[in-house]
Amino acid sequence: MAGNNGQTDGTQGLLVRAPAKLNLSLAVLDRRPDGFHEIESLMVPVSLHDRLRVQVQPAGQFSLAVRFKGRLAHGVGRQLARDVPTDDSNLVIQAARLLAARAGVTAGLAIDLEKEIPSGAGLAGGSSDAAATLMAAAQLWNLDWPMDRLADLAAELGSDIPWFFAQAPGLVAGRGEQVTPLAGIKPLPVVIACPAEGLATGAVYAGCQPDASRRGEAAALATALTEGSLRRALPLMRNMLEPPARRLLPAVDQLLEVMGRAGAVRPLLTGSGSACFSLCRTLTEAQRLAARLDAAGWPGVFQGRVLPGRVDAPQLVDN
């Protein structure tokens, strides 16, 4: 493993899964001076995942390599797989790079990204895929820092990024970077589709009209959620983001009506779209959804569950 200077053999290196999230509720409750929005979410980790494996590379060199697998990986999954860099512009790379001037490492990494998240869809792909790597950084390179002090430093690239280190469901306020992590959110199953476009963030914020009177409601639907009461959870299950959305993606639209005459409860815009989702009763409902969306045509459909914590840890494989 790594020394003092993040050094290594080159022979082994640790893979880690990075979930996708699904906003349950997203209220916009003000503009803040700094730009951003000031929010309150009830974010869960989902089954749906990207892979990542990370070794430590001689000084300074820092590499991503980005391969497709699951439904971006077939023919009319080629719609979603979108542009994804490799080079500095990837958050991927960012974080590492951050990750190892604060700390003092010299040593690079080498990152073999499969990517099953869609890009452009509101699951935070990227987000997650940024967190994975700084978590396995501080471990390859040997570095004593706790989870809370890599969200702080996360929270430099984006504002998505620091819930990825709660390891759980949890309430996210601020912009995204304060998090309150919750236990006991069972791990329904969830279907999430997504039109063939995606949405840019700012867009979909700037068409929104935030509204304070809106705080607390994730926090209500959490209350629910954990005490197991589907039926009070769904009608406070709101995204203030889905009318903008809506307007500026027609197919945004017209999935969540497709979703909602294929059977779903209660569709729903995840972050700032594109990708609608529906928490399931069953994994019969779930599967019969799922069938219905496909059979319709609708590029990306992906069915799985909301996950009570992270997928894995890190963990050390052989070169």
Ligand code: ATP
Given for the second form:
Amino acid sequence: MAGNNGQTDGTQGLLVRAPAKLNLSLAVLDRRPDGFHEIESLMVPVSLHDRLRVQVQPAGQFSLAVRFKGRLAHGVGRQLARDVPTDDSNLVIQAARLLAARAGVTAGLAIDLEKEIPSGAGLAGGSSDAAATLMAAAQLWNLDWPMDRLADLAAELGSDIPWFFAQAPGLVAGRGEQVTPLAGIKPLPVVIACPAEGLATGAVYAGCQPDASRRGEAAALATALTEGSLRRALPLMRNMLEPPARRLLPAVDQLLEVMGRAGAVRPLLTGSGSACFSLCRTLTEAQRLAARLDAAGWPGVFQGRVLPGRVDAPQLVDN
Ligand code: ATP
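Okay, that one was the form predicted on its own. Can I see the form predicted together with the named molecule too?
Below is the whole assembly, all chains and molecules, this chain first.
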């Protein structure tokens, strides 16, 4: 954290981790008059993350540098290093400017963003980066804003962003802004894989037929997982966006098939895709699955684990 009193002296920066999320289940219950969808989902943060280094700038100056790291910087993974704006349309700059305006802050911000989370993948990397920026900016600008106030502001930028302030597994409802944190989810190993192409969230939702009878599925899954029964949990892991995503992008269909053949216990689309994942019972099972998908040439194969609790708080670094 920033010093003993939580304050920075303006010459220091903060290092923040922005984790990806997975939807272990996603039910689309209704299409709302405001154009959003009523959903219920069980969302978990995972160890795959972006990193942000955030520093205070003189009044009104906001700058962003983006670099791709890890899988996105090497070999076949390079084709996933795309589609991240470096101008004011990037969510981190939008978030910083919004907070400055609402809090009456005149200072600016310089952000170095290291991307390891593929975009357009349903992993909400952009949303997580925005949440991390708001947390860091509030601290660097010495704002006395509690997390729930930052989360309310974040909802104006995107439906997935408020969830990241709970920084723990949680049940998500409404259009994504109603979050109930969940304790007791195990740090299960997970393998995530991406096709070369991304998917546009709007197109996938448009191809989905809402079904209100699916209400309660996410809560039932949460009960099975907190009781430690992966066997009972697996059949409850369903994503209503998977059928339209499979239709829109044949590579998703193919990837889910390949994951099943490679030993994945329950291959599933996350969010609106195009990334797919499988929870694994053991680390060995995860290593074997990741190795098989790598060998088959899928560009973005990540092995990690579910994060059961809070992610690290922003860390103070010297400039
Ligand atoms: P969604 O929240 O739409 O489901 P996603 O999880 O599929 O998104 P994101 O990484 O959140 O993928 O990116 C969605 C879009 O947001 C990208 O296509 C990109 O153009 C834009 N974007 C804006 N800021 C960022 C950022 N910091 N990182 C990644 N993408 C960003």
